[in-house]
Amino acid sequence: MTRKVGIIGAGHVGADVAFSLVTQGLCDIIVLLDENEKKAVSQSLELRDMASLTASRVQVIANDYSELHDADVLVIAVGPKTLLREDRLEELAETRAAVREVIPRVIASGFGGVIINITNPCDVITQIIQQTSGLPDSQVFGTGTSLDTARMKRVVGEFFGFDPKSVTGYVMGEHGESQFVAWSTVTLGGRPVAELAGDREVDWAKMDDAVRGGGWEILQGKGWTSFGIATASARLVDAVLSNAQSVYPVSAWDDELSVYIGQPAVIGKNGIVQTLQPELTAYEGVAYHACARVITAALKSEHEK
């Protein structure tokens, strides 16, 4: 079977998602779309220039919405014109208008696959995409706290001197300022980090802040973030295409709270197979509900405009 992926947005993030998919040979066809058609053409041409240098051949098509009719996965990577915003919720007015313009074109093409949203504010925009598309909530999810979780693994790994791949656990809630590290889920070699710390003095709040502020620190230095989120997105695309049944922290629908929010979920060929709510501490449960209120308030303000 041909593995076909659409990407809307050919800027830093969308292009790096395409680059990750091509270099890892995770799909057979990429459809790259952007309102700036020249940019999408240029990005696709450069990706095709790599064809003789990569392990497998990936066909890249630019600016043809009709090609989405048989795509398995669609990545939404529409970005704001102004990048340096510390709070992702500030991007809502601009990105809301953008996705409301492109999603009807996607559905008109006959697309019926899985949508993975990167566009910020991720949780809010993911819900807008689902509502606008009319697709089941299982077929629409966001990258959510997947990148934040990767940052947590880096921070914890560096503090304890472990490879970040050896760190397990989740950042949960909003992909934004109200997110939190669910420390009760974080382990190293199967041992809780609090236990592994022993008598060592650990400033958990400082580590939490380092995770939350990691993206802003990168933004201040280079003006955008793309490597981490593109790699996380490629993993999620692969999970869908390979029906991996793998668990990732993504922005998935929480039926109890009626909101898209960052939580562990099983990913398969049709999107979200099921969510796996960890047993949180009382404090973490309060933080999770606080995140839901932040996302819900943003949605409410969006509906009132």
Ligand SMILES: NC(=O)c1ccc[n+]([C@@H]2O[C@H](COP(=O)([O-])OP(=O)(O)OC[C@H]3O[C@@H](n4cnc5c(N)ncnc54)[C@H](O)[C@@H]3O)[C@@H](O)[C@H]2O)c1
Contents of the next structure:
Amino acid sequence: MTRKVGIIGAGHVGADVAFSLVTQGLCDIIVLLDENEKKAVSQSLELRDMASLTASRVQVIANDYSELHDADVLVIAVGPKTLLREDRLEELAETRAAVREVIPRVIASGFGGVIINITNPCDVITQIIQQTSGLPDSQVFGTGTSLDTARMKRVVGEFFGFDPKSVTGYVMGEHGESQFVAWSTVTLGGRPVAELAGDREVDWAKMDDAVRGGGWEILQGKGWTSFGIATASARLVDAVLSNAQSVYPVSAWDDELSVYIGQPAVIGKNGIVQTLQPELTAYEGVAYHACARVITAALKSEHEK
Ligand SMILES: NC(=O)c1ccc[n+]([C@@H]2O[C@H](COP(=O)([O-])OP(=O)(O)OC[C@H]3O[C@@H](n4cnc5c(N)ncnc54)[C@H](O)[C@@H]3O)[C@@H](O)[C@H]2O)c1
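Would you mind giving the form predicted together with the named molecule, to go alongside the form predicted alone above?
Now the complete complex, all chains and molecules, led by this one.
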């Protein structure tokens, strides 16, 4: 079976998602689209230059919406004119216009696969994409707090001197300023971090800030972030294509709060199989609800436009 992936937005993030898929041979065909025709063609050409060097062959097609009709997965990575903003919510005015322009074209192509949204503000834009597309909410999800969770694993791993892969747990809520590390879910080799810290003085709030501010720190130095989110997105694409039934922290629909929000969810070939709300402490529960309010307020402001 041919595995076909569409990517809209051939900027830093979209191109790096494509690069990650090609180097790992995770699909057979990529359709790369951008309103900047030249950019999409150049990025595709460069990816095609890798064909004799990679283990498996990936065909790359540039800027043809009709090619999306039989794509299994579509990644949304369109962006605003400037990325240098500390609060991702500031992108909303520009990025909602972009997705409202591209999603009807996607649906007109006959696309019926799974949409994975990266574009910020991720939770808000994912909801706008779902509403605009008319696809079931299980078929549309956002990368949500997957990058923040990877950052948390790096920060905790480096602090305790462990490989970040040995850290489990989740950052939850908004992929933005109100996100929080659900410390009650964080373990190292199966042991809760608080227990492992023992008598050691740990500034948990400082670690939380390092996770939340990680993206802004990178943005200030290089102007964009892409390696982490591209790698996380490639894992999610693969989870759909391989019907992995794996758990990832993504922006999924919360039926109770009526909002897309970062939470652990099982991913399979049709998108979200089920969400797995961990048992949060009272403090974390309050933080989760606060995130939902931030996302809802942003959506409300968008409806008022
Ligand atoms: N969710 C996350 O964890 C995460 C992480 C990093 C970046 N991002 C977000 O990803 C998005 C992309 O970032 P980037 O660094 O690649 O930006 P970028 O400026 O490098 O690329 C964005 C691309 O989108 C294209 N585009 C804009 N409007 C379009 C439209 N209507 N149709 C087709 N193409 C369009 C632009 O031409 C540009 O090539 C931003 O919203 C950014 O904040 C999210």
